[in-house]
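Heads up, the chain below is alone and in the form predicted alone; it's given as structure tokens.
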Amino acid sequence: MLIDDLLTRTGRVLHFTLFDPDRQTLDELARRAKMSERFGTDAALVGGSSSFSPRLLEATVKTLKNAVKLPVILFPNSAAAVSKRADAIFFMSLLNADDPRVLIREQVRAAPFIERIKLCPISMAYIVIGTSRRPTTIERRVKLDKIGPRDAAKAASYALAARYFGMGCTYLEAGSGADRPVPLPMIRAVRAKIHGPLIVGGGIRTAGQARRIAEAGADIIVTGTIAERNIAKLRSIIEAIHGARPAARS
């Protein structure tokens, strides 16, 4: 699996930059991607909670492939968010959704096309954590079995179920523009229940937050909004992640 290869090769916590096709022009995308690569990000994710056309998705992936040498991984919000130009796709189920569409139905629609174009699927349990006073975009769009900041045991139970299902990765998501990142006790609780890579994203705005999340047990940290609003700050965040001491694994 691409993620396992990256983790093995680098021997450190990874940083992925998320690019939402709907949030910038293609010229801005290329500039931000080049800066992110120069700062040391390990991969480019393409996706977001908002809807965008297949044509824009293709243009976004093509622009990234031309601009940088990073792996380009799709972070889909529907079966339509698949591109044959990408290197891999997060084949994920939003486990705490009360909506069969994001649990399994979009995945069923996408699977034959992913097989046909020989796109590498990365099996993933996607778990949304409600850390904000106001709902994030994904919380507004999808009815969820809410997991609050103090519900570490509940998040860990979802992660353990994902492990028993055989899902390769677990992603704890606070959501784009979240007030706060996923709490450290929750990250530690989930880390203790899983064997595969743990990804954490949403609400991460400072190098200190990123380092603490890495040292709590995250294998990969994802940031997106910071690259849109203050990309110069991204350098310190990536340096903090790469300099963190990875947590001990069970």
Second form
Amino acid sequence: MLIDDLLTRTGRVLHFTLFDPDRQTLDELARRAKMSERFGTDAALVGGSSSFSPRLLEATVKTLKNAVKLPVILFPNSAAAVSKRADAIFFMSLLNADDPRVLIREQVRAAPFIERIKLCPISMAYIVIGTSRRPTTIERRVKLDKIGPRDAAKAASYALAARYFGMGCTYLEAGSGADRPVPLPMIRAVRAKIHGPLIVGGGIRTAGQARRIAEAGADIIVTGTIAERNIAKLRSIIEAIHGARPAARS
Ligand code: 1GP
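Having seen the form predicted alone, I'd like the form predicted in complex with SN-glycerol-1-phosphate now, please.
Zooming out: every chain and molecule, the one shown earlier first.
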């Protein structure tokens, strides 16, 4: 699968840049994508917690495909967020949601379409961690079985359950714009329970944070907001991730 190929080919921790269709014009998107590619990002993710029209999604994916050579992976928030122009889709369940819609219903709606258009599904357990004093967009939108920053054991139990379900990747998400990223002890605790790729995102703003997260056990680090607020900082974040010593695998 695409993620395993990327990880094996490079042998290093990867960086993905998240582009939210709703948060920039298409011109800004093309410019930010080109800069991210130049700085060494490994893939472009398209998605976000806000809702956007299928038309804007199509335009976003098309703009990215024209602007850069990076793989474009959908990071959907509903069954409507599927585009055949993308290279792959995170086929994900928000495991600590109380809402069956995000646990399984949207996925059931989307699956036949994904099969028909032959889009590559990347199996993923998505776990949202409440690290921020102010709730992030996803925490406001979805009722959650709350996992606080000190609940490393609870996050690890979710990750272990996902592994027993046979889910491929695990994504620990602090939420876009979070004021703190997922804590390092939680990343280590989750890493110890899973065999597949670990993705960590939300609230990562500095090269130091990114390097520590990589060395705690993340295989892929996602940033979104920093490319919108201060794209020059992205270069040092990506360099720190690519230069990090990958953590030992269990
Ligand atoms: C959100 O993890 C991503 O899904 C990115 O978060 O926007 O805080 O970098 P930021």
